[in-house]
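Consider the single chain below, provided in structure tokens and representing the form predicted on its own.
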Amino acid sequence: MQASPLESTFELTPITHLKGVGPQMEEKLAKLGITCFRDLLFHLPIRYIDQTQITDVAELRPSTYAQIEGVVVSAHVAYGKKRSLVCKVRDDTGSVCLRFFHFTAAQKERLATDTQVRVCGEVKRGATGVEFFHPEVEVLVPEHEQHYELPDRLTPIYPSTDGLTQKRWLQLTDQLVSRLKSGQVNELIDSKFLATHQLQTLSQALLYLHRPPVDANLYELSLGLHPLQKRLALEELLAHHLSLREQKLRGNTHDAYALPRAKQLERKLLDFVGFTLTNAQARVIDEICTDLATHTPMRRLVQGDVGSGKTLVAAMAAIQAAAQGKQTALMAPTEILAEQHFRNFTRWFEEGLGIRCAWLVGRQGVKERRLQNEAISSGEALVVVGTQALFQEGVEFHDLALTIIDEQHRFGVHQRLALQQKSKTSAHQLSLTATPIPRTLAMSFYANIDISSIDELPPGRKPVTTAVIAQNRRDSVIERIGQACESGRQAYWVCTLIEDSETLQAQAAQATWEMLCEALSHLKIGLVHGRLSSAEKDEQMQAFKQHQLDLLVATTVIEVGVDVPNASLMVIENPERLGLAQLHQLRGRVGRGEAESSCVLLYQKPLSKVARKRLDIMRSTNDGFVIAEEDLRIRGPGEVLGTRQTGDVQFRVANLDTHQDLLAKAVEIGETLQKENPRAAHAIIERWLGHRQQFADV
């Protein structure tokens, strides 16, 4: 590993240069990802214990950490459900038992009667009262009394593996701590930033966290909220942000097809579909077309509320590729959504523009798949719609220039990359999401892409009225559904369960369907859940879309992509079990036509404070951007982003939820640092990420 010009060679010194690290120890440390001094520096304690004082046995309390000194009164092997070594230790105030379930004969011999010992560990309730379970025991030899002075600092407890005791961790880190005092770690953040943001140096933070003073705030340290923990977290978040910015710059060096704007085809499509673009759609299409017209690969995410017209924007992007004889691949997370896109694109492109479309999904038979693959590989089909089947082995594109990922957060990094790799060049990439990204997260975790927002709805879209109703009024809700369906409207009844099980969800939906069939026997009621085959789900969905069904009972499989303009009423059962984003997605299935639409959140008492807050937010707004910000406040960045959206990031120190307030500061420092000192910016990335690629192109 070669040091950056700004990094100290000290940080990259092999761990074997430490005293006591031979081949066996080197192998154990490597299991924890520790191969050089820098890795050990950032291998921080998970907690701290106070060994600076001795506690009287009479003062011991359960669920506390304590240290005592005393004399061994007895030691014997006890036989019960589990064999254990039980040792009784007495001081001037009383006696306590030490219990070891894993022990050796040598250990038993060390604890001979009348031996003076120092014991430290967690105190718990046991068979004899309060007991120490597997404490650390040090035998005190009177003639070596000077060696047993109590430490003047808190004792760190490090994450470990088999064969690495805490004593050994202290021996290893002691060697680094002494070098930290002499300033052998380079400070990569300029002193003016440190002063402006009232930050201490990296060396000061590492020294404190490896060896905190006795008066350190243990509560703050346990929560990761100590200012010096936040100092390290800030630099780590800065490193991740800078890596994304570097990645974007690297992407700008790749070559993609330049796709000049095809305004004539755009006008022809708009005339055919009879749509008038909103100002927001027109603005976003301009941004996309500007990107596509260059050889720099586009990496753009379009966020827009449910029903804002993202599909038409995606079609306009595909036109630019088709006009040059190049292919577009549109990947959707479900077969239902993929088929809906395929039908729209077939009508718009084949009927309106004479451009052939193909599609690939998992359920296709061998013959149909072969025909579709032939159209794709020959270049006859310029627009290809599908699910994950698009990037499977054997699928060959003739000349793929643009990939469109719908509901991009539902795909992992590797899946998105697999589709990209079907292109002979570096394909342009357009991602779509109906779950708007809060501004702070957009700046921090999407710094490698450009973001466009469709922040207005098409004319005529009416807000959905949302009511929050308790389960004890279920009968009146059923009656209301019956009346609405009798008047020619259609409705959804969505069933949820806490357990993430398609089997249990199917059972719940089945039971609800049977209940509603009995209560509303004059209506035609369908059923969709995850246990049905794709063909069965599609059959039910098509019947509902064609108004052969009045009411559709479903699990959350309908969350994305179902477009039935006549459906104007939705009941979501147990909404307290869902997050804001999912509730908003579900609600977006109604209100797509001209009729006044309603959503009933049928909750189960009692509601927690958080659940009540979520339902109140749903009742008060239809704005997905507002809901996204509220979701961030309630759940925190870690939950909102999820591992798929962050590329399965593993942080060493930073915690997205605990250190949310540092994100904006990391962005501010990062943007200035990259302009004023790009070498230092790169060195920070190397320090925290090494050669690991934490974020793939979105």
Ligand code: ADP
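Source: prediction; values computed, not measured. Throughout, rigid core stands for the largest set of C-alpha atoms superposing within 1.5 Å between the two forms. Numbering follows the first chain given and starts at 1. What changes on going to the form predicted together with the named molecule:
Once both forms are fitted on their rigid core, the CA atom of residue 165 lies 2 Å or more apart between these two forms.
Taking 2 Å as the criterion, residue 211 counts as shifted between these two forms: its C-alpha moves by at least this amount when the rigid core is aligned. After superposition on the rigid core, the Cα of residue 424 moves by less than 2 Å between these two forms.
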Given for the second form:
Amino acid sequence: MQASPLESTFELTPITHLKGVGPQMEEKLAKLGITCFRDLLFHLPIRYIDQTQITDVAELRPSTYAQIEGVVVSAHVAYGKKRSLVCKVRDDTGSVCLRFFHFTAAQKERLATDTQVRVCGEVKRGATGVEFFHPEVEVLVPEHEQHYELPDRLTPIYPSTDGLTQKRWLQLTDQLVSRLKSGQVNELIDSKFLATHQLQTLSQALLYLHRPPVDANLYELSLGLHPLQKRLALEELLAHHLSLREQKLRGNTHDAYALPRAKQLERKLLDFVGFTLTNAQARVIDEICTDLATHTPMRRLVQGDVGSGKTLVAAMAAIQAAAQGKQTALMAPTEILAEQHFRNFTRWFEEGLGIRCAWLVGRQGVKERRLQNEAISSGEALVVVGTQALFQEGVEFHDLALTIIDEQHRFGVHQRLALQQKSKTSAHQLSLTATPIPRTLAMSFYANIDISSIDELPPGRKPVTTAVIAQNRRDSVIERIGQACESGRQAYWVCTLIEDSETLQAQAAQATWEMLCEALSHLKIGLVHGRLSSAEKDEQMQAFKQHQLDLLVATTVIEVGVDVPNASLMVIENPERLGLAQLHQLRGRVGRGEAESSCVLLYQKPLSKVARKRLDIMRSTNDGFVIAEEDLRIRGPGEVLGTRQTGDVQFRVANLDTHQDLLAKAVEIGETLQKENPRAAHAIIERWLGHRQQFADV
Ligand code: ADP
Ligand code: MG
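Mind pulling up the form predicted together with the named molecule next to the form predicted on its own we just looked at?
Every chain and every other molecule in the complex is listed next, the one we just looked at coming first.
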């Protein structure tokens, strides 16, 4: 077949054609999903730093990113709570300490007294006043002076993996960036759309985002709201929309199992669980059951704010399949969440109804996995809960009738598709999400997907009271937590760290845990972070759930789905670093029980005006929709350090929380493009969703 002129051979050139990519590098890049030029072009910086200037030591301020030059005055290993390397650097205006928690002997030697260094990194308030926390240090050799020119553009920081330095990323991307300028990337969006919507070309956008100029608006970039990020996000949303449209055009098959409504079992489950459904839950369950009753495969997305009771809705759907002796697979994005669901479902289905459940997660040993697989392939287990392990090779469902994807936005298109392919017939598909998109917009964007909304919280919920408090009043917050826990309440303490490294995040959480253990020695305090094994994480979560722990110190690993109704207090450190959507998800972990709940946003001074406003939004409302809207309204310049908002993995660039204004545009462009230029439409799908064009089923 002749290659379509729209297909870009440049984009598909193997990454090994770049200088410096040998077999080892190829393997490392493949781990990050990078195998061709296009993948690397779309591997965008996670943040940017300004290394174009040198700041005087006297001018350093906490919570900023800075670069200084000076001489090493001293370097020694300090033995506090943790061993650390402390190095003092002086310039003409003063001196400052650099602190490293992990370091090698060679690193220490490099920092000999009188060495000239350039230091850049995050400035924090530390034991000796402001300090650099794990900065990058470059030794300046006077003879090489010409090498130390300051860059004239912002320095991009790429998401990385062990053994791939930022220098290497620069070397690699430099090779592509230079070719962007010569127009090697095809523009697939018609120039008339570019003009009407005032869009720049894809090449311009990629060039800018890989190498932004010094005056780029860092605040916008950190929120993903820069016009050129939005240009990319628009094309990505367009690709998804087009793919959904194509699917709609192809029409539905009619080979799903028809599952008549099993009212009796429903009643039995509700009696066992002891809840009365909210009106919204009942309505959504009706909608689902109507779909399930026909041979046309259901494609339904349920939107419901955090805490609205989506799990029970999922259970009610699973019951319809179980009643016919057919299987349901429920996929969750993390092991913590899969385990929680498995426990709930086991209690509800096995104890309550005598319906067997199985589960699959990555950490299960060979023997355990075999047992679970047997129950799944024999059809003995009718409800199967798990992580992505559900669609690994060797997992054979006996008769899969329904797939449920919890926290749908946490899965990429291919993962969702892989689960779908486990069924012999077309399985019905239900997706659950807490990302709020206005209903009419969602309906037009999702083309062939039906939307249900749970727009009501279970009764008796009291809104979470939110306080915005500065770090210098941390002691009184700790005291308050102590008192609350003594009176039988449970609390979360959430640590956030700007560093992308999981290791550093874990260390920060560990340090906070140690500090809290000291300050609140009469409490039982647990710790979960990404560096623990999943068994260790579960152990801590279970202990917390069973109230063997009073306080749980955690990184944002607890953001999705965790449900411990007795926990009614949450402290979030440095909330100014997180997106509001993420804060809302985190805060949604409390306020799930009878007790009055509260959330303390413990921020670091000084707070910019905009940052202040954003935290005030959190204080003034508990409504996810309102928060998303307000978040969009108050963008403006400011000195934000934040990383790009995390969580949404279905897209590379787009984010349904922040890019809602682009959905309508994607729909508008998509409609015309599909009619007028189907080849371009197809190339856009191919560019963003890859060769497997089967589709971005939600
Ligand atoms: P989410 O929508 O965030 O996934 P969950 O399914 O975890 O929410 O439900 C939140 C909490 O509300 C859980 O503790 C759940 O048991 C409880 N819940 C769900 N539905 C009801 C209901 N109809 N009445 C009372 N409590 C409910
Ligand atoms: Mg949930």
